[in-house]
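Presented as structure tokens, the chain that follows is alone, the form predicted on its own.
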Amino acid sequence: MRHEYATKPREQIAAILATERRYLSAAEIFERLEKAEAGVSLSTVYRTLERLREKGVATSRLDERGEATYLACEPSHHHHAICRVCGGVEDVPCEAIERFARSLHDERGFMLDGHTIEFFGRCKSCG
């Protein structure tokens, strides 16, 4: 996920973001920035997490506390698998959704034009 940012600050958080492979809060990236004293505020990692987010190389979601989490995210549609254990997602491409949408519209007239799917569970290294 490297982009062309203008800031160091922004850089370091794009950074946190693309060597996790789970959602973090802005909290936790916070906490990693002070502990390697990068002097970035918490809410320059807000905006840039929003930031990332509006360019479509971040996605978020709410956690079961409803905070918001974010993630590196290719801005290929797809869904994510989300493991309850150790919180480590994989990406997951749905054909089958899209054949659902498909037969939605054939079979009932009604155009689909977004949708949202997670799948919860374990990961193979937690079983």
Second form
2 protein chains.
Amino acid sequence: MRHEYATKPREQIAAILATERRYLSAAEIFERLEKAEAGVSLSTVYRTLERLREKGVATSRLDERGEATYLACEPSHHHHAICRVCGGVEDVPCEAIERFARSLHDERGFMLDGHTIEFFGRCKSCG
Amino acid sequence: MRHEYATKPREQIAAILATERRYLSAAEIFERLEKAEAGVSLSTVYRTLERLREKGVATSRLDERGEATYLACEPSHHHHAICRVCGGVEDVPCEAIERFARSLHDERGFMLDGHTIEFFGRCKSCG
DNA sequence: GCTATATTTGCGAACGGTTCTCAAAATCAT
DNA sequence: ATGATTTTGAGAACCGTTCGCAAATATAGC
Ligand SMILES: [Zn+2]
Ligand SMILES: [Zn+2]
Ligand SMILES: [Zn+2]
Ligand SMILES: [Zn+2]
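Moving from the form predicted on its own to the form predicted in complex with a further copy of the same chain:
Now the full complex is given, and it begins with the chain already shown.
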């Protein structure tokens, strides 16, 4: 029988992710667990993050240095505006891009089936 | 005195990049140099690629695995459509995004100062 | 050409994030 | 509680990238 065990490490990692509206690296999450003396290993952090991503509960992105970072995020198609100051992430609907995408095919014969977009700047509170 | 030396390794690496309209990793470029028995080291490949990027002659992107890849590319602002089959890259002007960007500020107070976009699909010849 | 000086190179070691291995620990059904 | 199954922690292994440094190369001046 194939079962999923509900464990303390998984709860703790999911909880950290759920309370942050920013992308966090495995190392950052591990640090917080250490401060809380949770006794959770870095390996488990990696495994759990990957698991959350597969379940569609989180997204990941690579930061400038190529380090993987994770964010609790709905699976519906949308994009992110990331604040350069506080790191805060805002969801942004797709709309316009879809239309733009269509013209790619009409004008160049490029059959679009996916895209990634990220916006950068300063959020409302960071001016 | 600060000078730039024109060397064979640099010419060879720039030449490989110039003839490929796809993103190439340092390892791929190194392989080609090995086949040509150019006797160029991997370190030099890394250093030269970084140098070309700084000069604005090439762009880089991280592939799915986080590996850095490079493409000879004009510095003017535009985006890329990448073919999932052949890896070919087509330049795509920005246009619509700029307009969309403006609404981000008007509607949410997000002060946009940059964005990254990548399109994926199949190019004209890959159907 | 040759020499002197500054730059670049190759090699190998070091680095950092991620993945893997595997025995011990935790979870769950009975 | 017992046993089958899943998960975990610790550390080694992995892999792309960066570094350190002596040897090689490119340029400027002669
Ligand atoms: Zn989101
Ligand atoms: Zn902010
Ligand atoms: Zn381009
Ligand atoms: Zn193609």
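If you're wondering where the values come from, they're calculated on a predicted model, not measured in any experiment. Residue numbers count along the first chain shown, from 1. If you superpose the two forms and keep the largest set of C-alpha atoms that fall within 1.5 Å, you have the rigid core.
With the core superposed, Met111 shows a C-alpha displacement of at least 2 Å between these two forms.
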